[in-house]
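Only one chain is included here, represented as structure tokens and corresponding to the form predicted on its own.
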Amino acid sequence: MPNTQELYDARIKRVADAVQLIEPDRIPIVPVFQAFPVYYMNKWTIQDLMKDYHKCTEVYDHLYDHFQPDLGWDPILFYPVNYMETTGINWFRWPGKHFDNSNVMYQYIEGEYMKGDEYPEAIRDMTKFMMNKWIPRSFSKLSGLAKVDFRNSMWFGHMGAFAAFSDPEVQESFKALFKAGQELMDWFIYLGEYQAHMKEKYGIPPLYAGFAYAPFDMIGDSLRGTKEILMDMYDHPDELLELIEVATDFAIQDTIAGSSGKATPYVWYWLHKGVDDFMSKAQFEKFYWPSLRRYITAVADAGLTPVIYVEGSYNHRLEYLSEVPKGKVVYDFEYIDMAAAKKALGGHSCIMGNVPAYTLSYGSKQDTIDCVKSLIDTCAPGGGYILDTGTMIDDAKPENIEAMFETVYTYGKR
């Protein structure tokens, strides 16, 4: 029997191996799950979680004693909600304060964060904007944030920046800024102790390095929201591309400086807006491919690995996928015909996916199983394939994710 060194070092190696094309020991499996363990234990609510985070040690140790994927989620999706009312966030749900049910999960609400008009001043200093407008936007015990503006404060000029610290406004959001990166800290010191025990009780490796998004989906999602953004194509469209870039060049160097030098290089993209039913494969041309594929590029020329996790349709988007470096992407689909991904990907990038979420919930076991099989047969051959939920599961059947990792274990070894 391996120790769990042993096992964290298999692990490693087969879902490299899968991700560079090679065909591994076993075909990986890395589900990715989002309320399951808490239904699965049944013992704490999605509020319980969210109030202290510590109850998620025993909720993801009762899911890891049973199931042990290639590569495993931390708590990091339960997010704490004490630096949330202390930074009184505007564009999010939870349960315990805004639903009157404990055990669903929370919800983001989109807004208009950044006007039609703004994006002159957003292209010119984004800092700025991000201080002065969108963080008392979204906050709303950060508002004090809007009268800060260090700009002018060279030679004496930095005694009015200075005098604006007075404004009570300002010290009480100063303030909340303070506690709120003590309670982050403390959470994510706890995310790396539950890493590192994962690792150590049974040989897990984590996930990921870190988080991306398209960058126009950075801006659709938290600045101009769904419809105003696509709106922008047609009533801003230069200025939307100007910005695009910007935020392709700060993401470029944050997600290398923050995701290099981790357990594992998984760097993990939530794509959501250039889906076939958003936009023209013209628009996608224009807009959102070329920004994606230069920041998928540049990480994987840094020595990480881009994981695209596609959510929807991209079933018109496969011809562009493979302009990327070759064996260093991984592409992770939701919704596609994987026959299809496989044709035009294979032999150059990974694919991922994509037992869907309504078998795991509403299917038979022999359905699993049968849905487990067709994708091995159809996307393991000559490598590049690693097994994984189609999207976040949530109320699956115990017996139906039971059957999903039985079936890997044995009809998925080569």
Second form
Amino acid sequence: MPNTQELYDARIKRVADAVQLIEPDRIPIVPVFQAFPVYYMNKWTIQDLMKDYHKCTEVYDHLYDHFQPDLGWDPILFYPVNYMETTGINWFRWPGKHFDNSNVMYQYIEGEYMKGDEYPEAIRDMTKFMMNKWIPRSFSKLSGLAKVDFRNSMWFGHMGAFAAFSDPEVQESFKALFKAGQELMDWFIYLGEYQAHMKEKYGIPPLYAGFAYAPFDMIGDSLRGTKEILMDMYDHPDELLELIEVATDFAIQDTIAGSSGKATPYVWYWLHKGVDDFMSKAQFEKFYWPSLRRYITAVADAGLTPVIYVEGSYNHRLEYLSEVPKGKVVYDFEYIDMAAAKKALGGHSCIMGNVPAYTLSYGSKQDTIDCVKSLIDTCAPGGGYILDTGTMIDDAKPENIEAMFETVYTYGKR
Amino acid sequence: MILEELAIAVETGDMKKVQALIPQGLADGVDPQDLLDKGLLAGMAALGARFKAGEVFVPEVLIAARALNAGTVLLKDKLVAGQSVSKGKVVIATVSGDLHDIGKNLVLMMLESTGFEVIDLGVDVPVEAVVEAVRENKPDILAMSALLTTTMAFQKDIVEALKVAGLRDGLKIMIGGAPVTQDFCDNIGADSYSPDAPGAADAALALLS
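Switching forms now, from the form predicted on its own to the form predicted in complex with the partner chain, please provide the structure.
The complete assembly is shown below, putting the previous chain first.
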């Protein structure tokens, strides 16, 4: 029986082999668990975990006692409610506060946090825009930041600029920020401790070094909203492209600085709005892909491994995806014809996916086994395949998760 | 001529053109009902057909819908009530515990542009509220959306609750959402599943034909 350090090293190598298109000793399994650990243990609710993240240790230990993936989540998906309350974040709805049901996952609500006519000021001075407009609109307890502007402190302007700090609203906002900062740091320390514990007790490496988003989505998800950014391709095409470039520059810097030197090199990119139905190929080529490709390439060139988590249908995007460094990028697909994906990317990029959520939640054990075998048959030959579920897993049947792991452990062996 | 121009303006999402053509049409004595049916809605229908054919995508539908709405606002007081012929009445909702509205709103837009009257209950709608809305509005079709495996089961609960309330007979039920499948539709006793918005409009027409 190998010790946990040996298991850890073997798992690191197994996934790295798949990424580098070498056939591993068996197919790596890296399921994206969301609320599943909570439902599976059935002791605490999602609300309980968000109120007290230390309870996550018991819940995730229960998960890893039964299932050992080749890369594992720490409990980062259960955001601490205290931080959300301290900042008054506007873009989440969570159990206990907005949902009566204490055991549903929190959900993200889009808003128009930047108006269509504000592109020029965001492009001209992103920092000022974020501080004076985006932060106050996104976080109700940080409204005082709207009144702070250090640009005016030049020469004797400092007296006016600093005097803003006498304003009670400004003071309250900064007090909230100090508190929120401490709450975040305490949580990050907890997550780091859980990762160390995962390694020691189970030999499971952490799933991520960092998280990233397509530059188009950064603006669409958090500044403009889906409907708005899709219409901006007509209403503000040049400004949109310019702001995407600004966002791409700082995203590259931030990702490389924040994700280098971690236990694993995987930077997860969550893709949203470039899906088949949401834009034409011409729009994808112009607005979505060039900045994303630049971002992926820069991060891969820095020695990190982008894992592109493709949400939604991407059947008509496959031809673009090989325009990144070979053997250094992973594409994790939600809804796609995996045979077509293998054909388009085989020998170039590792692909990942995609046992359907429906099969895991509503299918039988045999349905799951058949699905996993078929995926391995289709995707494994020649290397470059990691098994994942199609979407993040919430209320899957435990026996189906068990069957998924068991089939990979046996049928997925070389 | 102006009706064709108006249709093209909607189809290309040219809101300003629509806002110029409607007053011009009214000043020229064109029947407001024609401006609506043969101008605005004809343009949206043409675009809808191209959306179904995969020639245009969501952004084009959004700007066309915006142009259409800008036109209908200008016609609002000019139309005689009850003169429009509806293809049918639809009640639409995202189910309880689920806040996703993008897919639901796309389906709503496609249904309206196909000529359905649509009553939108919004998101996170409890089972009882859906049943109540069906009782009150007596729609031809109930359309439901769920984007999470944890909320899709409410679609089943609603079908059951409608049966218990004696409202299931004569009502057609359509479902959709990322994790939803035809298999699920069959299992819960809904009438139709569609994987996308144009498909939903086609399915609604087929259900009532």
